[in-house]
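Take a look at this one chain, the form predicted alone, written out in structure tokens.
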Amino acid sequence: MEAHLRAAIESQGPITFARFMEQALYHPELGYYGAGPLPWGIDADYVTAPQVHPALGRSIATLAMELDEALARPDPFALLEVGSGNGQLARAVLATIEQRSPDLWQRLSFTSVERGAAARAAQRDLLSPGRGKSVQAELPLSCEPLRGLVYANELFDAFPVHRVQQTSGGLLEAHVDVGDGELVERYLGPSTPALVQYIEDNSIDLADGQVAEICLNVQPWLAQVDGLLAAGGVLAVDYGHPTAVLYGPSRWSGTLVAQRRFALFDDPLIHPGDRDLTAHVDFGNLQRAAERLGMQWAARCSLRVFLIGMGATANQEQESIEARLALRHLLVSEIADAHKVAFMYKALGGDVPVFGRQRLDAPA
């Protein structure tokens, strides 16, 4: 990867960091989420949610069951996955609905989405019974408007972002050039003027030597799946923070890191293609495009009180030790905490399922 890196700067000129990201981590032969080994196995360099309990899938399927009522139980019921990784997530919505409803089961249309080769490999047993089910790279792009769910977890952190930094000259932006035979990291002047209007839009007051990540994907990707849904809801489930906070002083070099057998680095040039990149998401630019679409934003809490208010700790009798003690460790885990859950929608005919905080206090 960093090979071809190299080649194509020397040839063309320095690239954005936002390039960068994009080819380090989804280079269809190259890059991280490309045709490698995948980061959940055994020499795993990251856990998620899915791996450790399946309390976040059936906290999904509740949510579904819910809208499937709240949109009059359509036929079909779209679920669509975008940024599935294993399947893992998915398998557990799946099997939920399957045991806990089978009328929704019999209408249920399910779409997963991932642009890695292996992880899509990885989930061919999805494909086995039941009806619609497909697994693909990207979302669709044409299909009959979807009523349904949507539903993505840890999916905006790994979208590439371009690095800024607040001069008294003006923003920069960070470019990656070859020195000395090495990648290095050059701040030039913005490659879009849409970084200097997200900065406007969303009212971010950086300081003079402060440097922070953009993303400009949310708002294309939300719009696209708007466009794709014609009643339901969106459920975004990643780590990040209001935007007053994710560019506040606190965060003073970003959020950006690199990641691989559960080790952090601050050096995001080193090694591209063999390391996860990660940045904290922007959940306040999300709601503002969500509204900006016309969709209603219903709330975003803690991973911990989106479970809990789902029903996770209900039956825990049932289940085996072990597995009452894997959702223990999640629920007091540091990805409780950091993964916040938002949720917004679209057309809802009937009542809109309670959400967030307010369904801690709804009456049992």
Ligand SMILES: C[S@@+](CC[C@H](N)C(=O)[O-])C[C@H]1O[C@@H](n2cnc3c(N)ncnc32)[C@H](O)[C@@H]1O
Contents of the next structure:
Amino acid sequence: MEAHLRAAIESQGPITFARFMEQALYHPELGYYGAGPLPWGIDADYVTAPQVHPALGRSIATLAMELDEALARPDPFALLEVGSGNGQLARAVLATIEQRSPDLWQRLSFTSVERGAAARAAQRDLLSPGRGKSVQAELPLSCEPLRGLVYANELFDAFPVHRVQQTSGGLLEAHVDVGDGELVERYLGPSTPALVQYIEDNSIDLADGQVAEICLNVQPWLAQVDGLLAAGGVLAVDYGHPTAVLYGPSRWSGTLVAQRRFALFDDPLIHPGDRDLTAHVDFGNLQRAAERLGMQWAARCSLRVFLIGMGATANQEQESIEARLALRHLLVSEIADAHKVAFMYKALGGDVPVFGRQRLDAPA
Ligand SMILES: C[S@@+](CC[C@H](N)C(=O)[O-])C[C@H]1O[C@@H](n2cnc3c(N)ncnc32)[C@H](O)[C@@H]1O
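Same protein, the form predicted together with the ligand this time rather than the form predicted alone?
Everything in the complex follows now, all chains and molecules, and the chain you saw is the first one.
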């Protein structure tokens, strides 16, 4: 990957950090999420909530069942997971719906969208093929208008980000160049006016010298989902903060990290393709994007509040000791605090959906 990037930069000039991150993560053969190995399971680099315990999957299934009622049981009820990794979350969601709502199960149309080829292959092993289940590489550009639920766990934190630095002379953007045969970071003028626009639109006030990440892909992603969804909800679970916190002085150097075998590295340019790269999500921007599209923003809470609110700790007696310990571990883990759950919806009729507000809208 490094040699590939060096050759491209030497022939075409410096690339933006966002372009570098896009290649390092998603180059089909050399990228971290490209051909493999997978970052979850044996020799994992990091762990996500669904790898620990099925509680998140069960909670999303509960939400889907409530949404099904609110939508007056459409046929089909569309369930779409994006950035579905090895399919562990989907497996828990589907198993719960099959067990708890045979009626919804009969009407369910499940689509898993996962960019990485190796992860898609793992899903085919995990999710036995069945009626109305498909695994795709990209969101469809158009389809029959969907009624149902779109959900994603740790999708946005894997989107490429632009890195910017505020200086007395204006905003600069990190580019990746080659110096003395090594990949090096250089701050140049912004590659797109969209970066300054983002800062203005979200009322971000960066101090002189402060470095921050800006993800320009969340808003277009939500617009695409909004275009596919005639009625229903979108649930996003991710590391993140309200805008003022994410871009506040306590995150002076941004939140971007490289990760391998649970170790975190500050320098994102080392060993591209071998390490995960991730940055925290601007939930304020997500909310503004949803509202601009005319969606209702229902709630943002911590993953812990969401799991407990959706009943993850109920009826534990039938679970094995190992499963109960895993859930306890998840609920007290850093993931349960640092992950936020956002829920937005459209065209449900009435002002407030029957689910949600009371149970989900608790301060994170
Ligand atoms: C941090 S992993 C999370 C995987 C899984 N959701 C979990 O919780 O274990 C992010 C996943 O999103 C996928 N991804 C990133 N951008 C995507 C996109 N635009 N469409 C579909 N999948 C995407 C990556 O390939 C990767 O598998």
